[in-house]
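Only one chain is given next, in C-alpha cells, and it is the form predicted alone.
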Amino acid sequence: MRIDILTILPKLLEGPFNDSILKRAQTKELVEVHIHNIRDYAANKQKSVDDYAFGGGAGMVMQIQPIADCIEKLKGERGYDEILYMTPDGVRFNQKEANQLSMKKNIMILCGHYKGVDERLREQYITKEISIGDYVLSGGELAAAVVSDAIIRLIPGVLNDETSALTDSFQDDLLAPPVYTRPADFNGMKVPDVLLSGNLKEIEKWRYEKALERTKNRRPDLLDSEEI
C-alpha cells in the first residue's frame, strides 16, 4: 500500500510515523507513506496557500491552484482507489471504514486547514470526506494519522500476531472484553478464574459475555435492539 499525505504541516506528520509499528510497516516495505507540502506548489513567491473567502466572514480558506496542482501531479505518477479529505462535516470513520480502506492499493489523504479548502477541489478530486469525531481540530494532520494508524496495522504482516487486530474492539460491531497479565494474583487482587482454566471454549465464552456487557454498559448503539 502507499499513503501519500498532502498538508501545509508536514513536519506534524514527522513522528507518528517514524516510530513503533506505522514505523515498522514501512521498515518491512508493507507500506509507503510520502508526505507532500502543499506550499511546494503555490505559486507565488511568499509561497501562501490561502485568501480571503468570497462573501466576506472570519477565517481564510485554502486555495484551488496549489492543491490541485499537487494532486494532478500525483495522479499523473499513479492511480489512486480514494482521495481522502479530512473534515468534521465528514463521514465518521469507525472500523469497518478501516477494514475496507486497508484493502486498497494506493490512497491520497488532504489534510484541511483555516476554514476549509475551495469547494470545487471537495466535488473535482475528493472521492470520500471522512471525520474522525464530532469536534474541530486546528488542523486536518493529527486526523489523517489517526486514520493511516488504523488503516495500516491491518495489512497482513504490519502486526507481529497476524489474529490481533482481528480480536479488536469494534471488529464485530462490540468492545473488546478486559484483559489481564502476570501475575494472577497482585495485592489480592486476582485474575478471573476461568481464564487460568486453559478451558478454551470456557474462555471464549467469558470473554464474548464481558464483551457484550461491557458493550451494552458504554456503547449501546452499536448493538441491534436484541442484543441490549
The other form holds:
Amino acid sequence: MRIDILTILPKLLEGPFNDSILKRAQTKELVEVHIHNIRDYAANKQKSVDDYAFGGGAGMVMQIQPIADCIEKLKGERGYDEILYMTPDGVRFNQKEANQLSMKKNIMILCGHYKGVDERLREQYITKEISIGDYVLSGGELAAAVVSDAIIRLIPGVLNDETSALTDSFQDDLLAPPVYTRPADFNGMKVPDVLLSGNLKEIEKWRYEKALERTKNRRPDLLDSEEI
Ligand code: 6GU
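Other form of same protein, the form predicted in complex with 6-chloroguanine (6GU), not the form predicted alone:
So here's everything in the complex, that chain up top.
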C-alpha cells in the first residue's frame, strides 16, 4: 500500500510515522508513506496557499491551484483508489471504513486548514470526506495520522501475534474486556481468580461477559437488539 498525504504542515506528521508500529510497517515495506508540502506547489511568488473567502466572513480558504497541481502530479504517476479529505463535516470514520481502506493499493489524503479548502477541489477530486469525531481540530493532520494508523495496522504482516488486531475493541462490535499482568496481587488489589485458573473456557466466557457489560454501559449504540 502507498499513502500520499498533502499538507501545509509536514512537520506535524513526522512524529506519528517515525516510531513504533507505523515505522516498522514502512521498514518492512508493507506500506509507503509520502508527505507532500502543498506550499511547494504554490505558483505565486509569496508561496501563499490561502486567501479570503468570496462573499466575506472570517477565516481563510485554502486555494485551489497548489492543491490541484499536487493532486494532478500524483495522479499522473499512478492511479488512486481513494482521495480522502479530512474535515469535521465529513462522514464519521469507524473500524469498518478502516477495514475497507486497508485493502486499497494507493490512497491520497488531503489535510484541510483554516475554513477549509475551495469547494471546487472537493467536487473535482475528493472521493471520500472523513471526520474522526464530533469536535473540531486545528487542522486535518492529526486526523490523517489517526486514520493512517487505523488502516496501516490492519495490513497483513504489520502486527504480530501479541499486537493482533483480532481482539481489538470494535472488531466484533464489542469493546475490549479488562486485561491484567503480573503481579497477581499489587498492594492487596487482586487480579480476578478466573484469569489465574487456567480454565480456557471459563476465561473466554468471563472475557465475553466483561466485554458485553462494558459495551452496555459505555456504548449501548454498538449492540444489536438481540444481544441486549
Ligand atoms: Cl478530519 N479535521 C478537523 N480539522 N477537525 C476534525 C476532524 C478532521 N475530525 C474531527 N474534527
